[in-house]
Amino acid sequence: MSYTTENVRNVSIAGHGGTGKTTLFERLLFAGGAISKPETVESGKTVGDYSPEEIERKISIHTALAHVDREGKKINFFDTPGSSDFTGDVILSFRACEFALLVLDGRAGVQIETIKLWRNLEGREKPRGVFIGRLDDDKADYHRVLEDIKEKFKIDPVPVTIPMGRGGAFTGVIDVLGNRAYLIQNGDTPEKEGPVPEEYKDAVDAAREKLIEAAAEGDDTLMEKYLDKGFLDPEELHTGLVEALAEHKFVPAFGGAAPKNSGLIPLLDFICGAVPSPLSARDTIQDGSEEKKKIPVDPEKPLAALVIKTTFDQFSGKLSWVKVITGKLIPDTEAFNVTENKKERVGKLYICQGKKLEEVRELCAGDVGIVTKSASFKTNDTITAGDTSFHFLQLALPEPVHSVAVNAAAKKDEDKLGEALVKAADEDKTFRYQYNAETKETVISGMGELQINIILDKIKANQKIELETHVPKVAYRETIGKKAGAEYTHKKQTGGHGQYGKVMMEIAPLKRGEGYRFVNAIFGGAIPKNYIPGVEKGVIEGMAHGTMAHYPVVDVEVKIVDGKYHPVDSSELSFKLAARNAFREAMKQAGPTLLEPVMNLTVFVEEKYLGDVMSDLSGKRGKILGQDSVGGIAEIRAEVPQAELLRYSIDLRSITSGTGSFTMDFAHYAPISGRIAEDVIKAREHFKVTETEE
């Protein structure tokens, strides 16, 4: 069945981990007749946790898509992982949909995970609402929980569902705008719709004035009429409800127990009539200019997509989730990928039940569908109908905060490992690898311990071999404290010619950051012209590695003041080595000092663990900026050397009891000395420079 851009809704479930996301996906599935039977996450064969490492850990670490037809609406879900180490797949979820649903514990109600996740959302601009879940449990308290979301975020949720008894009373939900009950039956049995319990009427009654009001904020005319004569009739109500949730102007509430398919059917029908369909939506595009701008998404303008994901399954292969904005995607056409500068034919076209393919005959804007086996597409591609100047802005993904060196066991094992790296690496854009050429490690960067451990066991697994890892060598740095001058001559002589440069220059260190600067001083051809490209790779090749622990030199001017040259002997190989040389000799007159990196830390902790978090990262070496409270959850802000931060993931897993993240990212290199600098040097004393003359 085909389906056109103002009938296609995207939505996002997202929250903290272990809030029943996943349950809720397959019981929305279950509910709106796209499943016939609901499986739990413990059973290992729910629609959204189909991998194998899903399966035996019993957690969402891929995003699943799946959809349900209801009211000739097509709704896409998107099940997002609630761990922080696999914050790209939920990332990637908000960009393709127009309404994030976040799910929380109706007894724990707001969570680390559920803040983080408000603030990407407050960045997007991105329309949202809350399901409160587990309202069977008798620690549960629906009202509690919106209370907490209102002193946390400073919003006043919406309220579209209220439950019906608490804990071991709970019955069921009562819609508010249908004004109808939904009762929870035994087993895998559907709610059943009935009307509302006298005693809930005055509640009811109470929470569909604030829809009212709500949905009056949307329009200026509705809110002139709801002042003016107290009520709007019900289109009125819809239409100033979907323009209100369109713009973000109100947060929706949805409560009730997913595994006793409770809360399911009025959000559906909320879904299907008052979420923005993609018309609503915007996208960013540069141009040629790398000039921003916004584009709607238009069924009627050429083929413009985004790749949002790429998998890799064992029967389908290559499998490229692409986000349709303007135009249709169709099977069996040519189309261009902006990235990569090329054409290609597309192949077969498919939307998906989680692991199950289903065959369509087109994708039309606002949609989201999978092309296979595509020799060129990958994550972040733009795709259009021809060629085109602009491509869309990549997804906007944090950067890796845990770092691990690993190498194959068997050294014939290497180039397999380097190509299962290189596949884990498109599969999950937040996961990153490369070759230290500095520490000659290759080292794996992604989110937390746990998304890596995933991949390297993953590979093990598939490949067959045998892994090491260890903790990642830092990359330090080497600069200098004080002005200082040398020359050195390089002179060489064998059979026929010889070899002949003398270079004198004067080094100065630069403000921190700004690298390394070349200057040519040289007058009346002291240095021939024709020399002094000789002169500056010397001058790099010297820095390349410093006279204290050779790590490369940063932050120094370099002029060059004189030199002499042989009308014969002289070579461009001869001035190069000779300023190689003199720039040593310069650098260990200059105060040579050893720099570190250090991280722009920001850790987001329950307060009850503050005090030992900071008391950690004083002993790491850390410095405080700052910190900010949000109804219990701190957020502590602070400059940490990278070296102390190696295994930061586990520290703070460990300090918090596991409900602790944090965020990083490089902030500036900073010198170092005394017993820690001394401590680098000699870790560094069996380093081996080896140059050649060329």
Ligand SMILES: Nc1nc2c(ncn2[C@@H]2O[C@H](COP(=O)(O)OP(=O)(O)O)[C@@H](O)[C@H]2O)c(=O)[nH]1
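Residue numbers count along the first chain shown, from 1. Just so it is clear, the structure is predicted and the values come from calculations on it, not from any experiment. First, how it differs from the form predicted together with the named molecule.
- Rigid-part membership, decided by the better superposition fit of each C-alpha, is shared by A64 and T372 in the motion between the two forms.
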Second form
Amino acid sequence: MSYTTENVRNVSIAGHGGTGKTTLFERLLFAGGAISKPETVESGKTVGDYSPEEIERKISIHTALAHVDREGKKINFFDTPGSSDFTGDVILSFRACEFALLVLDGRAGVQIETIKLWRNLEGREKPRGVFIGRLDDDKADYHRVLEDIKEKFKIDPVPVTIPMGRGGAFTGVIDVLGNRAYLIQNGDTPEKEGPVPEEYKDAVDAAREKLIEAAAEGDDTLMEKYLDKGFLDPEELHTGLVEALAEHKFVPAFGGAAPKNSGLIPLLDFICGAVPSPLSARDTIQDGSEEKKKIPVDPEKPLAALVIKTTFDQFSGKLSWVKVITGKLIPDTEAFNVTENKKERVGKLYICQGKKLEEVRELCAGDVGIVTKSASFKTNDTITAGDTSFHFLQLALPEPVHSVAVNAAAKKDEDKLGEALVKAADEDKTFRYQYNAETKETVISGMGELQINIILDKIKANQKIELETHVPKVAYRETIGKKAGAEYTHKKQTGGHGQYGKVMMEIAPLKRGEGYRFVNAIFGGAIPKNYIPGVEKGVIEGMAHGTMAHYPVVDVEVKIVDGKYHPVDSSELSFKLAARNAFREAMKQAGPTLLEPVMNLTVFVEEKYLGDVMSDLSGKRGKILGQDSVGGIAEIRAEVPQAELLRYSIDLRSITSGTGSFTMDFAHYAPISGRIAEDVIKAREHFKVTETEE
Ligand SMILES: Nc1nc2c(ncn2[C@@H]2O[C@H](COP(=O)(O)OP(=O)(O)O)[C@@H](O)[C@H]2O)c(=O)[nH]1
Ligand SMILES: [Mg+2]
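Same protein, the form predicted together with the named molecule this time rather than the form predicted on its own?
Now the complete complex, all chains and molecules, led by this one.
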């Protein structure tokens, strides 16, 4: 079965962990007829949580894709993970979807991830709705959660469904648009449609009024008619809602209890009827000139698609998830990978229900599918029909916040580890690895301890190797505090040619971050021009290992002021060695200082943890730069030495019972002194510098 762009809907199901996303996804597939028997997350058999690591941990780790066929439309649902450790997979779903459904727990209301996801969606101007679940729970309250959303996000959600009864007496929902009630049935039976009970008629009328107002907002002529006549007919209501939602002028709200199959049919109907099709969407491209522009999703143009995700399957090998933006994707054809500048064969093409692949003969613009065995495809690649110069903007992912140094327990397994890390980084764009030549460590980084542990567990299991991890070393630097000068003569008399070179230099501090400046102030050929590169090499070698703790030296100007040469014995090597030693001499006189990396840290916590987080940060030598509070969630901005943050994701988790989160990036280097500096120097006592003498 093939679809056209106007009949595709892409819906991301996102929200705080444990709010019921995977359960809702499962039940929507059931209500839409895509599966015949719904399973629970606990059984490990849901369509959404199918990877071994998800089944073992009973939480979503990867985004799963499945679809429902309804009224000739294909609704793609993305079940995304809730933990901020897996943000990367949520962001790719936002990129691929024209609508996001944020799931909230009817008891807890707005939670910390709800706020972060909301902000992300705001930045994308993405149309969104809210699904308030767990209405079968005694502590749940649909209207209180709507109030909570209103207070925290300063928008008034517009209910499309309203609940009948509460907690144990919850009997189902009313679809305000369709003016029908949907009653919970026993067991795995879909909710049953019926007339609206008398006692809810007023509430439904009031809710419809609000929906009509929202629809009128979408269109000036509708607004005029509504103000004039006081009503809209169903056709107009429908058109108005579609337009208003596409422009994100209102946020529809839905309620239900997914495990009881409640609230699903009206939601599916709304998605078919009012959620924008991909035709309403634009995607940003960048051409060779770095200029950004937006192009519409358009089935009539030649093929252009974006690889949004890469997974590896035991049976099918590499799976490349592709969102088609223009034209259509056809299997067994040749395409062009713009990012890799390479022709690439598109092999077989699939759509999927979770892990189950279904082969298809084409994929239209706006749809998302999977290509297998296309060697060059990787996440973020732009695929086109021919040799084009533009590419789509890459997924905007956050910087890693948690790092660990890792090595194979047995030296012989290092290669296997290396290959596995490459693969892991292909699969998850928020996961990075890097060999740090300075600290001689392989450092892996990601969004949190949970993500890192899951990746390492998977590598251990798949590669059958043992791994060792430790806290990564900090890349300290050295600099100078004042001007100084020194001279050094390198002289060696061996048989035949001797070695001779004399260098006089002055060094001076530069501004933080300026790095290094080399000034040749020699007049009159005291050091001939052809030896100057040798002098500079010597300076650079001298700076590679400072005189305090062998860390690289930064922010220094080196001025070569005088020297001496010998017509026979001088050589580039002689001057290099002279300069290296002169630099070290000068540095000792110039008030050497240790520098440590300082990070910009932004912490998000519920207000009740604010005091504890602040005092922890001050214990970590943090400097608080500012603090904001939006709807019960505090945002703290601080500068904190990296050495204090090496295990911050673990510390913050224990302070905030797992609810806090943070972002960080490098700010600058700052001097350290006293005991802190002494400890750093002590820890490097046994460090050996290997330098060649030639
Ligand atoms: N009583 C009740 N339990 C629910 C509801 N929705 C989800 N759950 C349960 O909440 C737990 C977490 O659900 P899950 O779908 O994994 O949440 P996710 O982390 O958002 O994907 C599971 O045990 C579900 O059975 C609901 O509407 N009512
Ligand atoms: Mg889940």
